[in-house]
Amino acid sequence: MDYLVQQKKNLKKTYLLVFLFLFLMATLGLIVDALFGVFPFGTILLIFIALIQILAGMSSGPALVLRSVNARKINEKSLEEKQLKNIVEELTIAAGLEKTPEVYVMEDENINAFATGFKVEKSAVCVTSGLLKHLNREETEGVIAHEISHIKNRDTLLMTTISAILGTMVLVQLFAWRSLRFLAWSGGGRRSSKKKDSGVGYILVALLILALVATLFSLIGRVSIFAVSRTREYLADAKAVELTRNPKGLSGALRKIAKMQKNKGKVKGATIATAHLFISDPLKRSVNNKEGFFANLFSTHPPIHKRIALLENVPDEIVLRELQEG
């Protein structure tokens, strides 16, 4: 696969995503203006919020993601973590990256990992303490190669931008629904004059329309994000094999992840805005293990048994049966 072509594609997708985000926020602003008769205040305000969110995401997005999961830099006095750093350095050289990504560890018993960063030279790889505990060197190499591939392809630029945008859409959605609920529960000054009552009723209707539109935009955004995420995972799996020349390492790691998912809870600190960054869904949503139109529409990750089957070139039914019996 041509990394340069993939990088250019991801750059174009990121620009397109940012443009669509600004367009959606401007549309929401126009709706606010139309409902409240305050044009262009609502439009300017929401475009301003969108720009601030994008700039804030570009300057501190990766740090925010790492902070949200309480990640810490590796402790090189620990043999496991020192070995992890060595693996990251080796695969950085193999991938032809100029600078080794920063390496972080988050305390969680699950096996999982992600990469983040708007720029290749300022990227980071983070793994769970469960990964260090349960994977051998070969399997860890497979996972790290997968994450290095995301950095090399500039998937991290696209996916971190998606996190920032989705976070904003969710905030607008929550603001509208909570304002609506607060006004409805408080009665909106019911004992006031009739003129005031009609004004509150107008605001309630306006907030309801805004909440519904924001929810619709958020849903459309999530579906688009889910589709992008699934494709990225398959590509990163393939490129991880290119880097390590060993499909068994990553497939072995995915097997352990699938088996552990039956017993462990969600990854601490992971949210719907960051779940697509991880190698496996940290929120353990069952839709990611299903197939069909709706599953394909709402899953962030492809089914693990399919990923293993592709890596090992065997029928996915066999792998699925093995995981179900195991």
Given for the second form:
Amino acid sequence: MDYLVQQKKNLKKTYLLVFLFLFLMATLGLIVDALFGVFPFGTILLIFIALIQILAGMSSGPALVLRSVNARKINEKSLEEKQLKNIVEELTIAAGLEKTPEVYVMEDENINAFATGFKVEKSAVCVTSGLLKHLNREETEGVIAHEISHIKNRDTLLMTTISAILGTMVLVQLFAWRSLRFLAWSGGGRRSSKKKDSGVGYILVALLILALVATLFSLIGRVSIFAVSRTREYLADAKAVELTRNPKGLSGALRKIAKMQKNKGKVKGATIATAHLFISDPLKRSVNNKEGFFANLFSTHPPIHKRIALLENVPDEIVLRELQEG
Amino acid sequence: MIVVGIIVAIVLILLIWFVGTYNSLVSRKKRVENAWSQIDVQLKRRHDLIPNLVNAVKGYMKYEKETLEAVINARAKAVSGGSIDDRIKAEGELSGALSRLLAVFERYPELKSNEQVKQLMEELTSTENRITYARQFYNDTVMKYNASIEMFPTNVVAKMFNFKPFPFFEATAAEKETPKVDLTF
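Having looked at the form predicted alone, could you now put up the form predicted together with the partner chain?
Okay, now the whole complex, with that chain kicking things off.
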């Protein structure tokens, strides 16, 4: 598939998502208005919060992610890091991007990497120091090509937007459940007046609906990010091969990642909100290596042996067995 | 009245299509030209790098005079310019000479552990990759452009304004033989 087609699709999905998010927040606002009889202030407030959230995400999203994993800019005096910068520049040419993404390193023993940025021109690639230590040039090229593909496809835009929106949904959900608990508790203490009692009951039911709706949406949101990010990983793997014309680099890197996965802990600073940005699950949730209905719903990354099998064009059981033995 | 309206609408739609097609052809052509200039930039980078590399290794490689001279001569030819065909040929020779030099490097362990040489080798590897990728990107862009000037109905507009296909950048015979040298340190 063409990059341009993919870019347009991702742009459209992002717009649709932002629109749906605003619509949802407005609906929640109307529920709040109906609850407390403050129309239209609740709606306005919630739309305002939604807009702020999106704008804040757009201006600081990438910087925020980079800070959260404690990333630093590369040091060009070190030969290893200069090589990384060279590889990023080479693949920028291969992908025909106009500007080279900024290159960052985070101190961590694991082999991992991610790309971030709303705009193609203002994106960044970040790798762990473990990656610099354990991968050779060919393998590093494979990983960087995967990340550059994410940038070129504008996956980074879509994924960062999803993170920002999901963050807000979780906030609304928390607010609704907390106020529900508060009201239920304080409402229970005022049994004397029958008139007040029915009013509180009404508010309780409405708040319960709000809480349930928000929870449902954040759950749907999570499941859809996971689905979206899984297909995106396969796609970026394929694009990486298209750029480097060499499937061995990336598959070699994925093999090393799979082998190291058991020994090292989680990537420092990675959270559930940023996990889907990485090339392999930084939180090492076991669900990502399983298959089946439940795993398909909740994993952020496709099973690594399947990705290797696709790149090397061999049956995935063979790769799985090989990884388990080694 | 209705007939006139329909005719005006059809003419307008055709006009919009025409302008759109023309503009998209121009932008594709610009993209090809831009991709070509990218190759040029990378070739220049290679030319600039070679004197440093040769100076750094000269002391170690007393017995490889021929290889070094071949590189220096090929560079001189490539820099001197000439027609596009001449240049492509000269760059091909330079690629061949460089790959022979890199193969010879393998025989000098003390050379490979020298910090400055390591850096230069990394730069050289990177430059060679950049040239390859720039060509790859150029060929991809040319393919899209050439296809669009041949496909109906864009070809009508392309013919009217004399849009010519661009040549692909083929690897020369010397480059096809290039041995794959493992440069990982």
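The shown structure was predicted, so the numbers you read here are calculated from the model rather than taken from an experiment. Definition used throughout: the rigid core is the maximal C-alpha set that superposes within 1.5 Å between two forms. Residue numbers count along the first chain shown, from 1.
**Student:** Is residue 246 displaced by at least 2 Å at its C-alpha between the two forms when the rigid core is overlaid?
**Tutor:** Result for residue 246: no, shift under 2 Å.
**Student:** Superposing on the rigid core, do we see a C-alpha displacement of 2 Å or more at residue 157 between the two forms?
**Tutor:** No, residue 157 moves less than 2 Å.
**Student:** Does residue 31 shift between the two forms by 2 angstroms or more at the C-alpha, the core having been superposed?
**Tutor:** The answer is yes; the displacement is at least 2 Å.
**Student:** Once the rigid core is matched, what's the CA displacement of residue 46 between the two forms in angstrom?
**Tutor:** Its alpha carbon moves by 2.3 Å.
**Student:** Following alignment on the rigid core, what Cα displacement (Å) is computed for residue 210 between the two forms?
**Tutor:** Shift of residue 210 at C-alpha, rigid core superposed: 4.8 Å.
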